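Presented as structure tokens, the chain that follows is alone, the form predicted on its own.
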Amino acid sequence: MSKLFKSPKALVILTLALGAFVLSVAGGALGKEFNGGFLGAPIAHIQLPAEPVFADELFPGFKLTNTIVATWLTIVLVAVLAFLATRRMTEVPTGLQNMFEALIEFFSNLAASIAGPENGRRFLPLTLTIFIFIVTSNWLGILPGFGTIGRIETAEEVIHHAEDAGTDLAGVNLQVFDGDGAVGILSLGSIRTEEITAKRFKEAEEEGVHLVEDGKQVGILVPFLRSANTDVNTTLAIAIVAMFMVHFWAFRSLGIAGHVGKFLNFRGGPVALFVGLLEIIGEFARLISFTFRLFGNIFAGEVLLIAMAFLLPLIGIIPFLGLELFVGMIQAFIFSILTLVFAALASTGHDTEHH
């Protein structure tokens, strides 16, 4: 410890780190109570369902949600990267081509080791596509602009939705935005802006009292972009595609009788039939597990980042950004590898497995 204090570099680093920590605390939610909060933003509105980007329906029966927009953005980004990587291919790969070739080679070898050379080549396109899509959408979700830029949902809309859902208006906080535009931003220092509960706003409106001055409006921010995998519909869709292809490959390898016989085995007696019924339940369990493992991890990570940005802006969020990059990649890898393993198992008959 004495050597640490004798080193000028160590002292400078320690002083800068301590200063950054104090600045972060003073600029966040705690500092707001002491007239600080110059770096923080209000805690973003968090809800499980995806929010519509526009208040009105895009066409009858369909509202464009922020997770759909993020999904389309992910697809476009992956397509552009793939185009750039293959536009000018060379025998000695560099740049994006080198990255994509290394990724394909890694998954190709992994698929061959798990499912065999022939089945590995058959399963590779789907498993690799799942990995690339999930990891790209997960990493996009931590970029600036996700969750902080969006349309302002008016106080009347918020109160109407809360009452329809049976939510206590006293627990719904409304933020005061400058201007009367439809687009809002949760910028640095905006944590110091005034907040009003929906209950108080409704009571004031009924009494004819205006709580905000002219040139300002009350509502909440509905972000234009939200990570695609924080929507359970997205993760369910990927899981359905994965499990559909698993059973498609199984029918192709074993035939209809061979694959169905795994689940409805009348020749093996009551025990075999009962085991087959358990395997049917297991297939649905896999679908549910696929869906909620990915959704739960990514949604929880987004909530964690929002909370840390609220409490400790500037430095508090940095280690958790690195954690989310790691978790986003691991969850994509788990999803794709489990798809590969399930496909390999489903394409193998019971007799072959026993052997």
Second form
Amino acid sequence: MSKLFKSPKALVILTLALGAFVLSVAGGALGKEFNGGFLGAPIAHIQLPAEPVFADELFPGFKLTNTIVATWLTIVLVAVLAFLATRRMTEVPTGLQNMFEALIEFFSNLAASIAGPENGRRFLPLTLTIFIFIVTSNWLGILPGFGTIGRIETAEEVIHHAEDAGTDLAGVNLQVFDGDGAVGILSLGSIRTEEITAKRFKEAEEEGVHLVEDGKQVGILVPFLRSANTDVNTTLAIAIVAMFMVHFWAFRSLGIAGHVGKFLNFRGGPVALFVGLLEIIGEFARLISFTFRLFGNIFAGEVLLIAMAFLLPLIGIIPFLGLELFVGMIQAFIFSILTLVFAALASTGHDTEHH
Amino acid sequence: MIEGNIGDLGAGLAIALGSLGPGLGIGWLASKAMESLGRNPEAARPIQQNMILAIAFTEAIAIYALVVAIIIKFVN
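Can you now output the form predicted together with the partner chain? The one shown was the form predicted on its own.
Expanding to the full complex; the earlier chain stays at the top.
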């Protein structure tokens, strides 16, 4: 500590960081209680299911949701990166090719150490694909523009939907946007001194009072883009593909009788039969655990970022962005490594397991 | 007299109680990993990898509680 105060540079940096943090706290929602809140960060609308990008159905029974758009964006980005990395390959790799080669080498070593050299080569493509897809979509979801740019659902539509669903109108917070266009941006400074809930808006409309001045409108922002893994359908789809391939590989290496015999074991007496049935439940538990681990982590991260953008806007949120980068990579790594471990476990029979 | 939605209380309790066990579990896991790291520093890589995997399994339980809390809070 004493060393710190002797070095003027460290002291200046510390003071600046502290000042920035205090500024961020005072400008956020906490500061608003004490007549601060000059940064005016709005709290975004948090919704569990993915929101449709267009209000109308694209074709009967299908609405294009923002997580689907984000998934497509991820696919295009990964494809473009892969194309650029392999376009002009050199003996001594540089740049993008180097990055991909390092990634592949790391995973092929890992696969070989977990599943053995032969099986490891077989499992590598799927596990690496899962890793690259999940990490790209998670990191894309942190970019500015995700969750903040979208179409405006007007207050009348929101109230209509909430009444259809039977939601309490007092719990629905509305936001105020400049202009009367259909596209809105949730920016700093768009917070208002008083909160407008759907209930208050409806009562005011019935009395003929307009809560906002002309040239502004009240509604909810429905973002065009939202992190792909905040939709439980995306993570369930990846989990189903992973578990399907795990069992496919198990059938390939153990044969049909060998793999089914692990679950329906009639030769080892009643206890073995019961254990086998428990294994079937275990497989479904793995599927559900895969789905909700990824979904829960990324959705919670999104909610954390929204809350922190509200409490500590502009500066205080930076460490949490770093945390989300870390979580996004770790979750992608865990998903792929667990696929690898499950595949390695399932592809070794009972006879070879205990040697 | 306390007013408000009782579901909010449920959501808070779900994540509060649900994160107790995993919190203890992760702490215990990390402590054991550090212990074995101190005893055998050459095995740092496999210990670290297995620790992260085990933490992921433990953390998944907290995530289930979180999902329940989120569902209580945001799904009507």
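Positions refer to the first chain, counted from 1. Just so we're on the same page, rigid core means the largest C-alpha set that superposes within 1.5 Å between forms. Note that the structure is predicted; figures quoted are calculated from it, not measured.
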Shift of residue 333 between the two forms at or above 2 Å (CA, core fit): no
